[in-house]
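In the block that follows, a single chain appears as structure tokens, in the form predicted on its own.
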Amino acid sequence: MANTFGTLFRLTTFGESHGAALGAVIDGCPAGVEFDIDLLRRDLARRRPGQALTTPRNEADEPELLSGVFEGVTTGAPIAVIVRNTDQRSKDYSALRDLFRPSHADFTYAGKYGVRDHRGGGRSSARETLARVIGGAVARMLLARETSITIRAAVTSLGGIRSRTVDEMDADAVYRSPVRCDDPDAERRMAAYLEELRAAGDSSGGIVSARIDGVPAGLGEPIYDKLNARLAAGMMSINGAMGFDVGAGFGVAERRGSENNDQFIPAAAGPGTSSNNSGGIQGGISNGMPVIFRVAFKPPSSIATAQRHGTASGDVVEHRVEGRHDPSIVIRAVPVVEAMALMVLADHWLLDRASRGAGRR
């Protein structure tokens, strides 16, 4: 089972949803970066369960720093952090020991490994993403020291309810919203819809949009390590992610070149473009414009509505899933999307420094 992401800035995660703890090991972070434990706590709190309109599972998600930091700065050694599980209820999953939930990884994990942790899905649980947030927080610390890169992400669609664009939202206001959407009208309708889903024992998909400012031109590789390809890999590795697009995305398939091309205009820091259909990336390399992308998430498969489940013996039975589950993934996915993007950028910044020399930026 592969559990490591990145080339130079590498994240390895471990632990299960109902195990003793989950953790992250970050390797490749340079020495001398100020380690901000309060920033790490903040980012984990943005993802933690037990918030309004999410699963009732109530975890403090308090990080324990084990290594890689001395007197408040990184040492260049691996940074290890764990978060202990304190509110798991494994008995809620007893009925799933021999059942496969529809559209869940239960069946495929059993088919691949011949054994699976049915308690909350083990490694396939969205709880694994807290380890990604740890890696993203360290990447945020590194990028804050070395660059002017900033990121904002938000829920821009939930169950067909669409908001204004992420460009029009304030990053802090997004996290003050229970649905992670800085659009009062859309927030109200999304919240009401989630309450309807809860009452009906159902769930919904949605879209998280992101905008990254301050990305210098030149990050990314032209062939297999394209910046957009690495972002796509990072986003599609998030549990429940089903689609990714950058810039104008699939809309480009219906346009002429004269409509879609980002034409150059004079700018203080060199040529800019009059539009950003490329989403800040051309030929796999950042062009200095904001990096724009979206991630589509499926509805959570664990719902209280009766559905036909597969069985380990090959039969099919009707079953209602019990336990504590999110009515939609997207709310708690927002900080995870940020984390994966920050790690991709930190990795590419280190790769760029290695290939062009430390004095380039």
The other form holds:
4 protein chains.
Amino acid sequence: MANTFGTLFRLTTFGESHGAALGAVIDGCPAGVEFDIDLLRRDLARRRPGQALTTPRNEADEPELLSGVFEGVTTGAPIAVIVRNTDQRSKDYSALRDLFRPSHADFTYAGKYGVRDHRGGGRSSARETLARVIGGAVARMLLARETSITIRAAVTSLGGIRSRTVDEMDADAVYRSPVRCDDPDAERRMAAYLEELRAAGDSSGGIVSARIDGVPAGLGEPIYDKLNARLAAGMMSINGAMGFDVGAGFGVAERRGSENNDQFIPAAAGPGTSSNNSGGIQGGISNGMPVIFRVAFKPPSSIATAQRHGTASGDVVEHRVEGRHDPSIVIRAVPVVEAMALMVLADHWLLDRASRGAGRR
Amino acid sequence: MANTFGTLFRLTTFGESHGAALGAVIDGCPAGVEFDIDLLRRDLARRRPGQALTTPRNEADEPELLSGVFEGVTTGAPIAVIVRNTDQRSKDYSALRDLFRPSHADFTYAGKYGVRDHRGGGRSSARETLARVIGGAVARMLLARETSITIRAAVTSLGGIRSRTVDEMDADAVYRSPVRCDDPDAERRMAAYLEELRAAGDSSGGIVSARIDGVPAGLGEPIYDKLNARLAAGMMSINGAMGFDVGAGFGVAERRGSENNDQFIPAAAGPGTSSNNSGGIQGGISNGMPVIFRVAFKPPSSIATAQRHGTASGDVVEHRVEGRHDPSIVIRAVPVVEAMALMVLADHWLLDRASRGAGRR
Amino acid sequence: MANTFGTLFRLTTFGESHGAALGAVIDGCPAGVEFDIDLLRRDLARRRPGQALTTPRNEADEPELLSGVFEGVTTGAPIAVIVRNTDQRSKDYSALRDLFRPSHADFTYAGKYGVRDHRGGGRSSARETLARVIGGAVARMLLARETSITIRAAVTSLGGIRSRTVDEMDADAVYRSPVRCDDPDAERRMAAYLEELRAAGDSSGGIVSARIDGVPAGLGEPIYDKLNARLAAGMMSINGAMGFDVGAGFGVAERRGSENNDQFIPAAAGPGTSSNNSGGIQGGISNGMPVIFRVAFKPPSSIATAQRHGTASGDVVEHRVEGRHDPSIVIRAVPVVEAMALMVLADHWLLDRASRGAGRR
Amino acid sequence: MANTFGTLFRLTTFGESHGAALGAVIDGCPAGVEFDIDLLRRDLARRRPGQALTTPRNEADEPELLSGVFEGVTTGAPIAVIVRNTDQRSKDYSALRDLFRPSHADFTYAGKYGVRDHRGGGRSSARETLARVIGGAVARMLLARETSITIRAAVTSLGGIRSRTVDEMDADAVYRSPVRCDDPDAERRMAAYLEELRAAGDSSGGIVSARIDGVPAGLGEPIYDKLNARLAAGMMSINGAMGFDVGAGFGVAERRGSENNDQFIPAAAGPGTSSNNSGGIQGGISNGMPVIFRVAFKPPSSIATAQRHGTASGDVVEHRVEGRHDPSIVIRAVPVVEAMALMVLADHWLLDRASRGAGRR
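Given the form predicted on its own above, I would also like to look at the protein as it appears in the form predicted together with another copy of the chain.
First the chain shown before, then all remaining chains and molecules of the complex.
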């Protein structure tokens, strides 16, 4: 349902940008997994604003573990983690009570629910992604124990500036880059572009690419819960996501079968393929090759220019939103993309284990 | 779960390409909807092979209604429809028992399940999409009664040949076109290209674009069941789908906020927007503008050239698959894309009606 | 949802008493299970009317397997089975079009859905339980391969006549008894009572008791999917079920803890208990002892006496329903109780296997 | 799933007896419902221990609202409430680390999960029911706004002492009774019996009966989500519940149809029935009469006598658990039974509204 993600490995989240706290409840994580609070802190830090090129909201995002772990190990009971909102400054947003910002969720939330927590976007705020990162961290702990799955994600395109592929990047080096791009040349140009945007009070779209290695063949539940379908749902549920593709993706539209087919080659552990246009998935089931996908994010709607806003009374007014805003979503989206992918994999790994009787490695 | 799609409006499907029958069970369709068997037949005919530029498999695809309708009207009980397989010719496929075709689901199904119905792809066959069309037809009947929602979908790109946009096309005219493209010039070139591919024993990828008009503002269930996330899951679950985007889609990656934001303009029925880069959805909720999306499909893997196949024993062999095959998925995908979108909308319309107390129009 | 039962092992059913067919789709049964069509026929025969002391409706209930099995083995794809209705005689029921029979679902279906298939009760007919038996048979095949679980169920009380306990009965001998009671003395008295009821045009309530042996410790998913909670939901969803209890059941209300507690005793394979008042379940999880429960069924509402019926126009009229009717539900409920229990166990066994990594035996 | 209850109105809970906090997340409550924190406090107080005849654990159970409410009104976002554990005294329980108490969940949790939070029963503690009461309070707020539904529940049987029926009691007067029984004579005898049990270090089983008035006809989703089936699942998921029945319940087993059928009588608002043996439900759908059900609870397993415990090493030892314990579950179960019933009704009311288009009153 609306605020729950997954079938067996399930994340339920709650919280608004300027409410008391954000929270995540992870149900279905097997017992006996070592709970690595430092890993969780690291993942939360990786999406935290207050860094060089993102919004300077300064919060520690300290996770508080409420349940599900005893003597350092998961017990099979639901794992609840909350993060208090400490830097709320609600007064910043009072001007927006009756205004609908262009390309924001203000108008649609107001229309759907009748009432709206307008402070900082309420439930529609990007701050909500914090709870996804908590779920992703637990998925990471589970997968690290049970599989060889590793993921790397990075910004590979920003405002037309393209980097080398994520295949050529290092998972941790990405997070040492202020623009989440392990490609010095592209990183330099992206950073310069973001500074230019900030100065202009504008913003930019971009693409996050991801590669998951070590995915055992056999994950995915046809017909409607194909691995690619679930990844698509997970990624497209992230704020600002406008597109998703796997493997050769939209590029396949112009290709012939003879150039797109991934032909088999002999491999030590069963057949492999000479190319990976399928992105590691066929018929909705992983084939043992790396899972490759991309997510396109729009430029943040909050810009420092005067724009035509809708109002609660049905009028349209010219307005300029005060405050500093993120010039790009993609930088903070990188760990969120990782988190959603890891939860999809953890869920499918459990689903497959149920039907097969032993976890695949 | 795997073979069920939707939360309140739910489709459960079964059947293999060369089994006794394909079937669809629709649960959650409200009572009192007139069941239009001719509409169902029309929709099934629109995806039927045996037409000019698709596989010449000649089956009537006659639907048999087993339950859920009494005196022409739905009763609230599950609606079950089956379609018998009459033209099975299983012997065509015996050579494939121990072979894994490149970029097919043969290898992944065998790996996941241990056993495999290899005849014509079994459950992974595109014939499975027939059951989706049944579900979509019922959704269409429901939405026609309750809303003004209409959909049009078309092939807008095939092997690099691009047509005018789906906005400029007519929903029915699309199906009078053998390539499902209501653009005479593009249609002619696409048809010629498909003939060329057929002669060469090759295939092509393409893009299906869709536009849904009349979607009332307010449909979509944040956070994880956003309208775009559910559409993504539905579309990416179709055989051969490699990418999905909404509104300006992947194009946003190179845009600035100042050019991408959809600014409000005064409109008769509340604010509208001057552009529709959001594709009719903000924060996962429809905003009253047309919902726009695209789905990229790969070139069919079955081509008439010798290719390197995997084998059940782990070897790799050069093999050429006999028989005539579809040079493109997209033509038959058009009504399937419509069906999945209509089911997503019917489901979200019901979900919204539950939370709001009256159906939106 | 309404017509689907289970989480991983899922039964979706459809069909009305006098429609074209009843059907069952089982999704989530692992691949590689030998499909025993004779076992399915046997289970269907065990609930079939047309036997000595039940309704003389004469149908073969021949199952037709539509999907999910290839070369005698499940493939992991959904298993669909339909049974045609051949002895419909709809005209028998035309008098009931605008009448609501006392204690039937006529009134509530009409009120809920607005329309109603009045022929033989439509979807609310006991004939619906046929589809449950199909699902139970597949669960039985799965559990037989993977576990030592066996179930026995029997009529242990009918119109005040009580038999010995189900513990003292033989699973197959029960079905050789026309009243489904493996206790010659009670059987004789129950049969006589049923003849008396038939002559009087009346009916009787009763109790079905069940005992499941070989349930491995560890099945059940606290908090809300406890094994007892799921069994309760399954049993109370059967037509005419009015009560459910486990172990010492309602009898515990008058007991003290000191007499009710199941104390541990040393056993070969870990601790066992000296009594089984818990009915094999503690904290919602099986403890390795036999699972014991009872289901109380009301007397069939269809009796040959004139009764006060409601009408569609809001009136109340005296009416006598023609035709011969079952003097008791419990006889035919026995295999249905088995089926529901087996599906609950199959589902929980898979859920536990997902979380644990190996199936319990 | 395991820790989530409901389909549209969904409760997800977490927390252990001696962890940091208990918590509840309610998803699917429509926007615009006034959030009555005092009602929530009242309901929590009604199940709080530390009262005359229950465990003297002294906690305020102060709810902290974390999300989903803005300016006093629900927003459609998930409502999260936590209650801190302040009186944990974990050292009381250290002796139980490797002991399995008779008829407790100690043994089954240890067997299922491998690890166990043994402090005070961990997740299997009755303290978990606190989170249910939170969910029930929100359901109560919703139902109060939209319907005329009211519920009364009470202890009607305790250790063989039976009170008048719940029909004859007042909902609030029940909570002024220390034994939750609005029948002065029975109350006096029950209280005396509980004192006797406390002195003897023993405990007693009992029955909670409930009656729900104002349930509109039409709630319930056949076949598997019948109103009675969902009530059964909800009630049997409460700690210590051993049996559930509706209407005439287990008593029907000895009845004839001619005495059990609820015959129609003319009524102002459509037909009513002269008796209510069906307990307000037919075919799984409410019929407009009061919904009546009972839940049997076992005597608490924790008694002050030496009993034979299992151990982690497979042995059996004589042991006496220290501390004061509840002589009965039923007293504290009353508000929990109410909470589960209210959530089932809220969920079914929303499900029905989805399929019907307007909420029933």
